[in-house]
Amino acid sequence: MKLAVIGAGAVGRSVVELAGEHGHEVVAVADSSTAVVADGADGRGGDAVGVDPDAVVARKAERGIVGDDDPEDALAADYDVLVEATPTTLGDAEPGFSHVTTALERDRHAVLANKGPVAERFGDLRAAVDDSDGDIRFEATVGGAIPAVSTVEDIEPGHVTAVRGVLNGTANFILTRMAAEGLDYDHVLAEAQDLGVAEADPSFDVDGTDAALKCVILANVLSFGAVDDPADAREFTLDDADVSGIRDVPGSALRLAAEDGQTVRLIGEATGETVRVAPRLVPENGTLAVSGTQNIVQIETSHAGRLNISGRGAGGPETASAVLGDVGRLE
């Protein structure tokens, strides 16, 4: 498959890195102010011929460009899939919105890493995709490397009866920090900050709003998928999320659930009808009590009972393995 890459932040420039490996080619790359174009993909005529890899992850680093095209190149390329790897913005969801209507505009397909579209503007996508002869997936949106999303549509969304788990590594190191160092959250985010696991603003992360934007995504696909007729789904934004961070959980309410043989962790929960986020205690040795960065999946089924799925939540090279996993699916 010929993709174009659109964001070159750590998920767009790993999935330029790593394509090549899974049988595709980059034909074109964009970042916020300039783009690449393979020549023969720009519709001048020619064979394309992908863009070399390593000369755009090198640019990327030394100049802060990707090339000296235009980003409007790369989405009128001569590609069969789009990926939009853009940070997420909440709201009207843009620009990712648009790159992935265009493609869909255009006839072809499109993979998002970007949370934005997914969780803000299902419905308008959806519909965007029964106007198209191209299709869209979004595994990466989920949980990085978990395949959370293809778990759920393997087992039919209407056979899922809720969908809960750890989605955000940075809360759940500092609660794994405070409750191992019996540390108060102030002294823990800033060791996070000095890891770089946690960003200068870590509110994205810490308020709950990462996990809500993952959740209000599976609650979209649980929705959508038990219905014959999209017009009959509830379509979730991350408005209807009832969400609660970790800011106030203070070091005592860990040592105190340790007494008790349990911990505290963000947890996520989605249903066809319902999207919570919240710190909730869970035994210390369950499940649930995954530590350091990691994340979890539980799904909850009507026949195959519980399903559990953790790993790697975050990441450019383990969101790009799900990138390119829906890429090959859509083969």
Second form
Number of protein chains: 2
Amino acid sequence: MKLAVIGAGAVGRSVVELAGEHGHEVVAVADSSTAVVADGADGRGGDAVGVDPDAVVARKAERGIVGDDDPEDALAADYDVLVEATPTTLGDAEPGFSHVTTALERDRHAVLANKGPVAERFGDLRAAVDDSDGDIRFEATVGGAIPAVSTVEDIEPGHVTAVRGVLNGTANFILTRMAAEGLDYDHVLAEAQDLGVAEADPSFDVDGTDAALKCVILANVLSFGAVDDPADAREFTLDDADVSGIRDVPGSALRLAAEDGQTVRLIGEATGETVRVAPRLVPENGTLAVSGTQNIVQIETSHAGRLNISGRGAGGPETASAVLGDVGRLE
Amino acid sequence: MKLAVIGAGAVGRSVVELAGEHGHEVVAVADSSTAVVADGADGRGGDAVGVDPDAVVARKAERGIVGDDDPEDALAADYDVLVEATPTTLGDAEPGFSHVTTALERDRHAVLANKGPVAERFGDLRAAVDDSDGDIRFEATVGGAIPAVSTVEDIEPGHVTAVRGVLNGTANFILTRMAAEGLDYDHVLAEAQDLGVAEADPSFDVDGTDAALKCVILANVLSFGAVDDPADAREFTLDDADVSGIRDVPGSALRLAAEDGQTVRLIGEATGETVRVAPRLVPENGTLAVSGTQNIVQIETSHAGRLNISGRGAGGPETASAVLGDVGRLE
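Mind pulling up the form predicted together with a further copy of the same chain next to the form predicted on its own we just looked at?
Full assembly next; the chain just shown is listed first.
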């Protein structure tokens, strides 16, 4: 498949680097202000040979640009699948939302790593897909390398009663270190920032917003998947989520929990009716008590009991792996 | 999709009972000597309305038959997907193998819960698929409700370096109970048989054959998935597996292991080169030490680290869930 990769952050760059290994060709790449479009994909004739992945990534690293073209040229290029990997934005979820609808209006597919459109405008996305020959997939928006969305799809959302888990590696790393070392939140946050596990402004992760967006996406999948007519589905957005983060978890809570063989994890849960994210007591050696930056998704099913899937929830190559898995499913 | 369900054991009956919930219709069911074919699917005209699932299951329970037709009538019926759920046989994997090729020769699809053809004649199956407009899927042959095969497919076999896990619930139940209660193998085997977790002749499970067949299937998926030309792939059969079971694991081994925070599990591992099943020491609280009849599949990937998927590895509804997931993927 020919890919237009919109977004040249860690995920976009990893998709550019790994696409070839999966048998796909990158014909266009865009960051927020520049683009590169391969000859042949630019509508001016010629054979499409794809961009040079290493050159594009190097150019971005050295000069901060991906090419001399304009992002509009990437959106207009001759691609099969548009990969939306720009930063998550809330509310109107722009510009990511319009990147996706542009692809669908051209009867192309879109694969999202950007949570914004899927969490905040699921109904609008569904309508755009219904009017298009193209389709969307968004495995990479939930749990990185963990195949959460496709597993729920295969079991069928009508047969999934709940999905819960540890969905943010930054918060989980902090809680794991607090428990392991008996340290307070501020101390461990500083350590996490030094390691690059937490951002300079960590709120998106530690306040539970990132985990909540993922749960909102899962709730939308469950809700829309359980009905035949999208008009009958309840649509979720971040506003519907009941969210508490980890800033106020004191070290003493973890020490007390440990005396009872328990610990604390930031757990997100989605059903077709509710979305909740909060720190919760879990058994210390239990399935939900994954360590460090690991994520786990626990799927409750009607006929097949509980499935647990754990793995790396974030990272360029991990998320790119999920994106390229989705591209493969669209072939 | 219209399904012909060949095999009326626990899995076949569960598929018959659950197909309607997934939006599919059962048009024929066969056991080893009888069949029922719905009006309209029998080639004599009329609208296909599907068999009555409850009636078929009741008839099998009360009279030991599914209907007054002949199994050949089910194979000849007008179906979209043949579900092969007859007992696993080794070597030539008949009659299951021929059920599948009959469907493919008619350009229909086949979904297998029967491990025999996939473990013992993978190359022949691939050739039959290549000559057909139909396709095969076999998620239900490995790990019951756990989406092992489709997850490996989505990551792409060329990017999976190994798959390992606890793949037999009977053996795992026995080892879990031996460790928990300090009892010997014979005692716990008797308990397992009373509970219906182990068969009267438990060898298939406790000797590691069942786990080995699942690993052989995974090795075939990895091997054939890593090359473009099937002629270049190494084909695995049960003979290629290096297999040790749990009959000779003494209670003392588990007690010694526990002193070190470890326990024993029957672990199967497949790469594109080797298949091994043996009892192994694993950390007591570690990921591989699932309890009771649970299964776990651990997938090592090139770019996305390790994925762990645990859940119910067996059971009528659980396995039927995997079969119906495969039917959905064929639509």
